[in-house]
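Read the single chain below, which is given as C-alpha cells and is the form predicted on its own.
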Amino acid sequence: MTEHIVVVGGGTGGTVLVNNLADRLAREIDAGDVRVTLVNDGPDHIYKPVWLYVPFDESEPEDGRRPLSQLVDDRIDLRIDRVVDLDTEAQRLRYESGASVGYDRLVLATGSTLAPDEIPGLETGGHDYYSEAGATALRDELISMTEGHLVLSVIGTPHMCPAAPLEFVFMADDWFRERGLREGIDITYTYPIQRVHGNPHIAEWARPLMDERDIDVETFFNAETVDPEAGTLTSMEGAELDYDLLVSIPPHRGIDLVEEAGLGDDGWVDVDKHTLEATAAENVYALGDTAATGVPNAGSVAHYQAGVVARRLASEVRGRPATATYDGKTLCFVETGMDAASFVEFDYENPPSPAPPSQKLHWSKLAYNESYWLTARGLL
C-alpha cells in the first residue's frame, strides 16, 4: 500500500521539504511505495525578501517570484488548490474544488498572513512592504517623498522576518542622505515592548546605530488606531504620533485551517520545539511560521526545520526511529543601510552576536538572494 505524504504550503519550508524527500525516498517513490504531494494555493513560490528592496527601486516584485513547477521535483505531485477542511482524526483533507483526500504523515507550511483590518485605519492609512502590492506602493510614495516625518510602527508580533524593520529604517536613513533630503526628513521607530527588538542582544546592538544616525525611537508603543485623514498614530498607552508617510509591520497571522483543526491559536500549530511534531495530532509536522517554536519567523528557520522534517519523515517510513531534532538554529543577514549588513547565527542555547557592520556582508546578502533559487530546489 503507497503511503501518502502531504506538505501544505508551497513556501521556503514546504519547497525544501518536498524537493528533499524526492532525493532521500527517490527509490520508495520510484517504486510506488511512497507518494508526496506538495499542496498550495496558488502557481508561483514567492521569496518574500525580495520585498525589502523593491520600495527603494533596488528590486522589481518579479524578482522574487517562480513557478513552482520549476523548482519542484518531478517525482513530487504539484497540486494547486486551497485546503478548507482538515480532519486530523480521519487524516483527511478537503479541497476548495471539492476533492477529498487522505493522508498518512501531514505537514503544515502555511505561513503568516497579514490582518491590517485589527487595527482600526491601518488599511488605509498605512503602507507595508511585507506584501508585493504593499512594496510597490511604498515605492512610489517614498520616490515622491522630499520632507516631512516618516513613522516604521512594529505593530505586529510575532511577524514574519524579525530583522526587517530594522532594516527599513537603517536603509531609509542612508538612502535619503545618498539623495541629500534627510535633513528634511525625520524617522521615527516604534516597538510594543521597551526595546527596539524582541531579542535583546539584536536589541542591544541596534539601539546605539539608531541614535548615531538620528532615528527617533518610541519604545512600549502599541499601535491602536490609525488616522489617516489627520495622519496620526495612537497607542495603546495614549501617546500619538503625527506622521507623513506610515510604514506599518501589521499584524500577522496563521490560516484559520490550523485553529479549526484544532492545532493551536491565531493559525499557529503547537509542535515539540525540538521534533517540530503537533502535540494534538499524530502524523502530522508543522515548519517555519507555523510552527509555535519561539524562533524568528525567518526563512533560515524554515530551511533548517525542513531539513529536519524531511530526516524525521524518511525515518518513519522505513520503520526506524526517528531521531533528528531541531537545534533552533536561526541565521540572518541585516542590512544597516544601502551598501552594509551585519550577520547573526544562533539557537536554542547560544544567543546572537551581530558582526560588525560591513560591504562584504551586505554583498554577500545580495548574493544568497540570488542562489535562493537553487535553495528551494534542494540544490544548495
Ligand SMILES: Cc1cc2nc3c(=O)[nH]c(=O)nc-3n(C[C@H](O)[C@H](O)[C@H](O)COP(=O)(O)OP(=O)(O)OC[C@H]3O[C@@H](n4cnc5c(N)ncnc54)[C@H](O)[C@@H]3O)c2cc1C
Second form
Amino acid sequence: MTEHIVVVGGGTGGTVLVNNLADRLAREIDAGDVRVTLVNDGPDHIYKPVWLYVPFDESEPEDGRRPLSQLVDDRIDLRIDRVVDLDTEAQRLRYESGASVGYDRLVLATGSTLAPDEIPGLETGGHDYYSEAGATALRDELISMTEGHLVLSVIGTPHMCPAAPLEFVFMADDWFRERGLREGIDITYTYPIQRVHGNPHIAEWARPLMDERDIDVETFFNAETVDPEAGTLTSMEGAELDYDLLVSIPPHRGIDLVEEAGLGDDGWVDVDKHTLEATAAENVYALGDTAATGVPNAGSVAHYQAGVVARRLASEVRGRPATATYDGKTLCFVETGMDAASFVEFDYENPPSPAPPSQKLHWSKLAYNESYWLTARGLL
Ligand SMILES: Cc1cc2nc3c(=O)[nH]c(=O)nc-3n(C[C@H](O)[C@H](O)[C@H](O)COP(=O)(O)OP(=O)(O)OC[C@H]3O[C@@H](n4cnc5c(N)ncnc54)[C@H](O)[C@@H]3O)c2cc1C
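With the form predicted on its own done, generate the form predicted together with the ligand in the same format.
Every chain and every other molecule in the complex is listed next, the one we just looked at coming first.
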C-alpha cells in the first residue's frame, strides 16, 4: 500500500520540506511505496523578506515570487488548491475545488494570516509592508513624504519576523537622512509591551540605537482604533498619537481551519516544541509560523524545522522510531540602516547576542536573499 504524506502550504517551510523528502525518500517514492503531495492555494511561492525593501524602492515585489512548479522536485505531486476542511479522526481533508483526499501523515505549513480588520479604521488609515499590495502602496506614500510624522505601530504578537519593525524604522531613519529630509520628519515606534522587542536581549540592544537616531518610542502601546480622517491612532492604555503616515504591523492569526479542526487557538497549532507533532491529533505535524513553539515566526525557523520533520517522517515511513528534534534554532540578519546590519542566532537554551552592525552583514543579508531560491529547492 502506498503511504500518502500531505503537506499543506507551499511557502518556505512546506517547500523546503517536500524537496528534502523528495531527496530523502527518493527510493520509496520511485518504488511507489510513498507518495508526497504539496498543496498550496496559489501557483507562486512567495519570499516575503523582499517586501522590507519594496517601500524604499530597493526591490520589486516580483523579486519575491517564483512559480512553485519551478521550485518543487518532480517526485512531488503539486496541487494548486485550498484546503478548506480537515478531519483528523478520519485522516481526510477537503479541497476548495470539492475533491477530498485521505492522508497517512499530514504536515501543516500554512503560515500567518493578516487580520487588520481587528482594529477599527486600520484598513483605510494604515499602511503595511507585510503583504505584496501593502508594500507597493507604502512605496508610493514613502517616496512622496517630505515632512510630517511617520508612526510605525506593532499591533499584537506573534507576528512574522519580529526584527522587521526595528529594521523598518532604522532604514527609514537612514533613508530620509540620506535624502536630506530627516529634520522635517519625526519617527515614532510603538510596541505593545514595556520594551521595544519581545526578546529582552534584542530590546536592550536596539533601544540605545533608537535613542541615538531620534526615533521616539512608545512602549506598552496596544493600538485600539485608527481615525483616518483625523489622522490619529489611539491605544487601549489611553494614549493618542497624531500621524501623517501610519505604518502598522497588523494583527496576525493562523488559518481558521486549524481552530475548526481543534488543533489550537487563533489558528496556531499546539505542538511539542521539540518533535513538532501536534498535541491534539495523531500523525499530524506543524512547522513554521503555524506551529506554536514560542520561537519567532521566521523563515529560518521554518527552514530548520522542515529539516527536522523530513528526518522524522523518513524514520516513520521506514518503521524506525523518529529521533530528530528541533532545538529552537533561529537565525536572523537585522538591517540597522540602508547599508549596515546586525546578526542574531539563538535557540531554546542560548539567548541572542546581536553582532555589531557592519556593511559586511548587510551584504550577507542581501546575498542570502538572492541565494534563497536555492534554499527553497533544498540545495542549500
Ligand atoms: C516583511 C517581512 C520580512 C521578513 N523578513 C524575514 C527575514 O529577514 N528572515 C526570516 O527568517 N524571516 C523573515 N520573514 C518571515 C518569513 O517570511 C515567514 O516567517 C515565513 O515565510 C514562514 O514560513 P511558513 O512556511 O511557515 O509560511 P509561509 O511562507 O507564509 O507559507 C504558507 C503557505 O501556505 C499557504 N496556505 C495557507 N493556507 C492554506 C490552505 N488552507 N490551503 C493551501 N495553502 C494554504 C499560503 O498561501 C502560503 O503559500 C519576514 C516576513 C515579512 C512579512
